[in-house]
Amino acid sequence: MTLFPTDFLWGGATAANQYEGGALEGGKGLSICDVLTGGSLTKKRKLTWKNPQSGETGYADLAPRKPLVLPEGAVPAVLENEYYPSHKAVDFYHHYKEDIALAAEMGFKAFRMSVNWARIFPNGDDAMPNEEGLQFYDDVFDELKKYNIEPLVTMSHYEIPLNLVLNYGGWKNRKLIDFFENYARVLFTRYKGKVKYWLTFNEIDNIKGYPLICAGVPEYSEQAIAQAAHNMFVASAKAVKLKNEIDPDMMVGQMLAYMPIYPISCNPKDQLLVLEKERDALFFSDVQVGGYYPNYKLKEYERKGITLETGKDDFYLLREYPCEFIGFSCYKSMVVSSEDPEKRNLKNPYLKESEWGWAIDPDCLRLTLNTLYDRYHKPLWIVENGLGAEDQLVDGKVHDSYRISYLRDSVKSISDAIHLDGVEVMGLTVWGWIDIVSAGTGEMKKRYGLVYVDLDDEGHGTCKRYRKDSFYWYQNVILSNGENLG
């Protein structure tokens, strides 16, 4: 049995750095993702750099939980004759009307996207916003309104202006709080009446492994990451406060990367490790939604000698202006063992895996929804969920029964959380509803979309859009409000 609220917001999700393109058009500045090369599972993404004085150029590794290492005098930069996936992506910048029409044909009620911060403030610290950038998003929101589709807009989705990295060190610098507050004021004022739902920072908990991409922090140190996270928390609270002043009908949510974690055995040490690993993510919602620093994190900071630079109103703001709903991504579950606590991708013998080695867990959404709802009692929105696969386009068609099977299980899992557990779920926006560049590997080959885009890993192709079998399946799901799962 499926049971969804009549106002359930079915839709799809994207991110500007993976989808929008037009990176060097319309007065946009460079973001951190604009200096990242393409890649794959075997060829890792790199950051390109240049020494302005010597003219020397090169590539730096982007390893998780490792510092960014550049030669002395070198800075991240765009190089000639190098392919950067974000510069073109799949060219929503020039195809937005066509894409929104496809979303409307599927029956979308919601369209998750991000505003590229560097399109509005090219350097992040500019005195005035870029009008051409503002107008582009006006046009997008007007097009969505034509089809009665609600935008769900992420304000910062791995798109921090490069200048804020080079000259401020990213979010470890408290000056970014003021820059973000100014950015939020411009967005809320300009798009009042056009955008109701906002998310502050995409997958904010991923700052632990990827501080450069998530927060513009080049070094990998627990002190810098803790300070950057704190500054982002304060900026988020200030955004909620601003929203209340400009348009109380808006809702500002947080965005978390979350997945259920299972112990490899019933050894109590394994279960304690699960507790610790889950807190790695839940700490961020404890602060952004709960409004306080939990004792377990304060004790950890005390043990590690981490001290935060804070303002006199910081904790008041966190307490008084928490986020109003929780958006989260959930694609899989993980297995951990106390015998190898740093390894998080142990195989689960009860589950199949995707081509990229991700566990396909039909119950992960119900588990996640219950975990978050029991903890915070706030509305939840699954803003990312989907299956990456190497699709084959044959005679203009893609038969992706594997994706339909995955999404069918996801919808059932959400239905169970609503119908059996009473969880308050606002909507589902399927990740990469149209093929986009993979954030993790920088390739097109790993496709999530219900719509196929004719582009390869080097950006070659026609950009033509093709409806996959999953397009029609999701269309029927939305039309039946989750009753017809095929």
Ligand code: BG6
Contents of the next structure:
Amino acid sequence: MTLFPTDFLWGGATAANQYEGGALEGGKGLSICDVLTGGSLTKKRKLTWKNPQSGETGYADLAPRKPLVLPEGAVPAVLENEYYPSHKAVDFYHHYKEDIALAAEMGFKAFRMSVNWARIFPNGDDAMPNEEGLQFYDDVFDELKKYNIEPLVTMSHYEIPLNLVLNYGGWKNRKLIDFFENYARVLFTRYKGKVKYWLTFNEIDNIKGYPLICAGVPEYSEQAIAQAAHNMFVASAKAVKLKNEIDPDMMVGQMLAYMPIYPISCNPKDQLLVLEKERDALFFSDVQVGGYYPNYKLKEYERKGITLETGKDDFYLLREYPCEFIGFSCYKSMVVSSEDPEKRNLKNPYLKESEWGWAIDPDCLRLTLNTLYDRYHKPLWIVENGLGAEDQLVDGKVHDSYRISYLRDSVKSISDAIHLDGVEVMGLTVWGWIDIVSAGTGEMKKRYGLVYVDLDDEGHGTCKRYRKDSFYWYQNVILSNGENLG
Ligand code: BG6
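What about the form predicted in complex with the ligand, after the form predicted on its own?
Complete assembly follows, chain above in first position.
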């Protein structure tokens, strides 16, 4: 029995700031991620700054749910002699032909990547796009086409031109709606016929914890976050409207970070907390996919005195131009307790954890797929899932049975959602199908790839690519359309 549809889009996912490199080449401007240092589990990533008057330089913390605090007169800046993982990343910029050939060898049907906004509009507010940047992505899309691989393109994946942060305060400024609309128009017009699937903002719901990285908003206030999210919703709706005008065959999706949340006990208070925490993510799809602000959020804004600056067409746009599919990332599940509602990472005694403390939950994809499908009845695409682990390269080989086991459970979970529950699933793009820089920690050591890249946390190494055991495993999965799970 065939469990997966014949047009199921198997593939892998990446993001420009973690993969592409060439950050200072081809006329690209600086993005917010280009001023972030590397790090590790124990040494947190920092943002570097400079005071242009005094020449003083330094490092600022990037803690979740905290504002970015810089000394008077200091601005985020690239410092000499500092290592920035996004600048070279794993150098897709110069290896795209080789990498796409590897993806094709595995049998990929889809290749998720992001366009770096600052490669197209170096300052975000430029009148004209950067032709060299446009040409680079043309070359990449042409290369994918050679192998019949569909690009799935995120328009902003944890990067935003630095100028839009410094001079506009990021997405809390409504001017960004116009800049993004212009960017979307350029992308859709230029890549019409080459790119069918688009995602607007990566993991938009993470704005609550990371407003700077998600939306270029340096302060931490619920008012600023609500406004930034609203502006992004309107920009997303405008992108859907635009693609209808430019190429109705394209599909624009939402991209949500989602994880199932379990109550620590059957105490009803714990279940109420689950409801609340789930809404932290679902609010974003309620608006971007459902097309309206849900009452629970309006009530919350009322209670907190949050008011939105809106345009006269905003709510009409949200209603008329919702996203057409939901792309989501899902790596783990979470446990909450009403005794300590803010505490994350409570241990689940039924699950093992990755070396980075992420719960390995074989059922999290089926649960997520059902939750989202029951609520929206729109097609779903698992655009990120995978296991970050430390790999050993020995004699050119990596025996990553732990990754195969994780991914096997994921494929089974998706298959159950399709054939037991009838969920409409478009595809799976395994996260970091080739080793890339970790977004959270800024290190290379946390590897998700089915292909190993010889680079360390400081960017030293040959950059050579090696096929891991999981490469061959996934190749068989794709070849058998999910029947042969090894
Ligand atoms: C998602 C992001 O949150 O998780 C990716 O969209 C990120 O950019 C991925 O890389 C895995 O997280 P990390 O911190 O292990 O890289």
